[in-house]
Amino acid sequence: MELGDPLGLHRVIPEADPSAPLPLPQRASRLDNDPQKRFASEIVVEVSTLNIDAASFRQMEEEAGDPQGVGAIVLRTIGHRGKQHNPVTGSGGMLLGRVSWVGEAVSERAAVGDRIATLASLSLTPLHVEKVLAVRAASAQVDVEGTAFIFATAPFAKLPKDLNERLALAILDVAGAAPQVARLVAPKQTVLVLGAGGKSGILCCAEARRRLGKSGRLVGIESHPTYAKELNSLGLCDMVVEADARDVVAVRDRVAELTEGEGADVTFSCVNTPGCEMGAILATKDRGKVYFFAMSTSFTACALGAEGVGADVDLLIGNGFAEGHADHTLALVREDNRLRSLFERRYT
């Protein structure tokens, strides 16, 4: 049996130009998703649910004109690319399933029968789907019958016994957000979260409140009225503002009003729609930090936009992985009964 490359290069289908260098799986146009092939450095998973990232699900929902049409688009994408790698947003998501086979080179990582959630993006995960069983728009999850392949370097988490699997999947999808907040937020700061009522936004607010304690200020901006109301009920934010983050001037002015003209020390953008980059930048004080967790972000718009308005801020690219991030975020939800109850209502 072939070993296979730890980074998954053995599943990359070369480009038409034979002289072009072989890209890594995430950048590749197509992956070999043949469910019959086995490599000693892979783990094979029977897939039951795809958790599509919010920006990708919203784009597909708008394209289809109906949430149920998302399933057909997912099948089309996987058929063309061998992975769920949205060609419009460039993003993927993650999956839930059962380990069905473990290569001898990675035998210490998992055992047959383990229930796991991948922590690497679907945009780099070889995936073969036979059938879509259900589309659940509220949680951006798609139930399927399929097979996926985990490379030797790709992270995953074994599902906890004390949490509903769908709830755990929803949490693990954005598990990288809270640890990044923990690294960036300090007491007495002013913290702003855009898209604060969504899944990653609420986790950012919960971690920011934990780091701030009773000091500093935490401002959440959310456009969806129900989500804004639910966020307010958690008591995490000092102020919850119902506003559209795409209205960058309104965001700037409202944050300036709430912070006596100072702006935020740290801003986290967790929105699921494009066009919000400058709102985050303009609402942040000079030498502040703006962390873009959302996959809807245009990093060109960030860099050129900040330059164009003379904003001297540090622009940080969101990274869905941080050491220990799965345990960190699951513990955060376990510790707050109100947060756990809200997520159970939404995602199970």
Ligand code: NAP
The other form holds:
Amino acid sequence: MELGDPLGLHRVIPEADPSAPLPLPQRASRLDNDPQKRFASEIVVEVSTLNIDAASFRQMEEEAGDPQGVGAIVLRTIGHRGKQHNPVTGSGGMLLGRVSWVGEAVSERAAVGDRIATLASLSLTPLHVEKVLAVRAASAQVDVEGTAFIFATAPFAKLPKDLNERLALAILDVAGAAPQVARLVAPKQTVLVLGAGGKSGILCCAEARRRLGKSGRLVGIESHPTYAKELNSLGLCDMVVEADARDVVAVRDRVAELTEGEGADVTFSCVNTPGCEMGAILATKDRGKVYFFAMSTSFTACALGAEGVGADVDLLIGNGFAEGHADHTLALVREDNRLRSLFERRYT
Ligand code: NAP
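Switch from the form predicted alone to the form predicted together with the named molecule and print that structure.
Expanding to the full complex; the earlier chain stays at the top.
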């Protein structure tokens, strides 16, 4: 049996242009998702649920005009690309399933029967789907029958026994957010979160509050009225503002008003829609930091926009991976009963 490449190059289908260098799986247009092929460095998973990236789910919902139409678009994308890699947003998501086969070169990583969630994006995970069984818009999850392949370098987590599997999947989807908040926030700072009432937004607020303690100031901006109310009820933020973060001037002015004209020390963008970059940048003080967790973020909008208005802020790209991120974020949810029950209501 062939070993296969640890980065997954063995599943990359070369680009149509023969002079193009072979891309890594995430950048590849297409992956070989043949469910019969076996490589000794891979783990094979019988997939039960896809947790679609929020920016991707929203784009597909808008394209279909109806959440149930997302299932057909997912099948189309996987049919074309051999992976759930949204060609519009460029993002993926992750999946939940049962290990059905383990290559001998990676036998220490998992055992047949383990229930796992992938922590590498679906945009680089070879996936074959036979059937879509259900679309659950509230959690951006799609139940399927399918097969996925995990490369030797791709992280995954065994599902914890004390949490509902769908809830664990939802939390693990955004597991990279809270650990970065822990690295970036210090006591006494002013922290701003855009899209604060969504999944990653709430986790960022919870972690920021943990870092700030009773000091500093935590402001959440959220456009969804129910989510804004639910965030407020958790008591994490000093202020929750129901507003559209695409209204850049309104965001800047509202944050200035709430911070005596100072602006935020650190801003986290957790929205699922494009067009919020400059709100985040203008609401942040000079030499502050803006962390773009949102996959709907445009690199050019941030870099050229900040330059254009002379904003001397550090622009940080949201790396979905941080050492120990899964355990960190699961622990954050376990230790806050109100947050945990809100997530159970929303995502299970
Ligand atoms: P989510 O639960 O859908 O949360 C996004 C929140 O932002 C929702 O409450 C949404 O309201 C709100 N929102 C949308 N447009 C807004 C606007 N114009 N102004 C203010 N609030 C707005 O999404 P999530 O799962 O937390 O994901 C958030 C972002 O992180 C997405 O862009 C996703 O792609 C990205 N992500 C990144 C990584 C990474 O590794 N960096 C991993 C996973 C996800 P509605 O519900 O009304 O839309």
